[in-house]
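Next comes just one chain, in structure tokens: the form predicted alone.
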Amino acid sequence: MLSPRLGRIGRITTLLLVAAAFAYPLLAFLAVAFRHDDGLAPTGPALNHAADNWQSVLAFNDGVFLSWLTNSIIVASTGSLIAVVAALPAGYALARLRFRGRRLLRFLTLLTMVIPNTVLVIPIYLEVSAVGAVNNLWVVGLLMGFFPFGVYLAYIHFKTTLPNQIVESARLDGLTDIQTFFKIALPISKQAVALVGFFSFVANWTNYFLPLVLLPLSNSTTVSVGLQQLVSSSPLFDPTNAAGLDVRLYAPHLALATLVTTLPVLIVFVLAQRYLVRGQTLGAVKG
């Protein structure tokens, strides 16, 4: 039988090995972004190589990469803002109001969460095309505001953190349902706002099919679709297409572009992490 000391050493060693197995691919990918590769002789990681790689990414198609980033920030932020504004009152209504059809709406909310986005892309495109709004950023941002998972998060939040006695007391004091929401429910919903906003932003930022269909022009699409264009224009994946390009991108350029696209998500996570940590047990304990 192992002594407690040997058992502790064994557990720590196992955890370190598992951590190393997960960290190694990420560190190796990060190192690639700091290498130089012109298709002839790749070099080791260096800071000046990353600067050169970034200039090459910016030079691709006259700086279209920055346009992709800007478009992604616009549609992801717009969609997240709409999702928060719509999800909080919807979740409150499902949790604390009594009206006919409430259970059906709650069921439909859960049902829409399991429908794949790819199923909805073609019907959405036909509707947007019918009104002549294809290739407009505001349309994509508006559609990304449809976030049923956020409604369900808000429903769980108000169901578990807002006692029904408080709502009933507010009604006895003469407050309407709308006044109760804005004066009592909303001020205690910072964690719910952070959760809905963060998950909505991540879902919008990584959305691929919707921008692919509704933003068909190269300079007006988002970075999730643009990265695919970078990959397909690289000599590593399509030598024939890349032969006609003035700027050729190799593995370090693609790795650096990918790392840059993750920065907005990391920034949003850092800004919201305090509320995310507090809200990760949302629904675990009934208040």
Partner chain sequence: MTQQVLVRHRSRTRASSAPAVRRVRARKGHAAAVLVAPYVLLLLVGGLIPTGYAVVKSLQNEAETGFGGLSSYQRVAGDFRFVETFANVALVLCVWMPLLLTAAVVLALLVDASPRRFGASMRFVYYLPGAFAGIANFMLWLFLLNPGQSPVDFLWHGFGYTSLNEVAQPGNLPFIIAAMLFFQGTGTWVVVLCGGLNGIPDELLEAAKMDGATAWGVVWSVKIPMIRPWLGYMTLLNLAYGFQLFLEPQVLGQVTHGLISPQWTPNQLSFTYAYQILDTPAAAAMSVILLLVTLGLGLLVVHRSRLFQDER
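What's the form predicted in complex with the partner chain like, now that we've got the form predicted alone?
Just this one chain is shown here; partners and other molecules are left out.
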């Protein structure tokens, strides 16, 4: 058996080495965004280069990058808002109420949670185009609001952290199940709201296939599809591309654009982090 001291050193070394392995490519990528590159000879990193690069990204196709960002924000936030509003009451009902169809609903949630969402993208496209709603941001937001994993998270949350005696006594107190949910269960479920909101926002923000198919117009799509357009019109991978373009994007521009698109996910993570890891509601029972 290892001595505790040796174990501690081993643990800290392992954690730090892995952290370095994860951080190194990210830092190197960050440095690229601060370089100057006009297709001839890239220079070293400098602050003013990043500003120039950003201007070039903005200039690409008359600022289409900003439209992509706006579209992503609309779609991803609508999606997460709907996911939270739908998942929490459903998770509560599945965990705490006995009603007809409960087992079926739980089974269907499980099944749809397993289905890779891209598998349904083409059927969803057929469905959406049948009602003539292709190229509509709000439809994409609504579809992203269907988040069975969120229902599962809420279900687990209410099942494991909501003290049963609180629900029982609320019931005896004459509160209806709906009142119990809104007045008792919801106020102590910040953790579940944060979990569902966080995971759905990240999933929506990084979703590629759904916007690719449902938002086919170049300037009405989201930033994940947009980045791919930047790559395919960069002379970096296809020198013949450069001919007809007014703005030529090279590695530093692509890196900067990519970094900007990851900021919202990072911000959401920082906001949600303390709920993601702490059993917030456990305190209510443990005292």
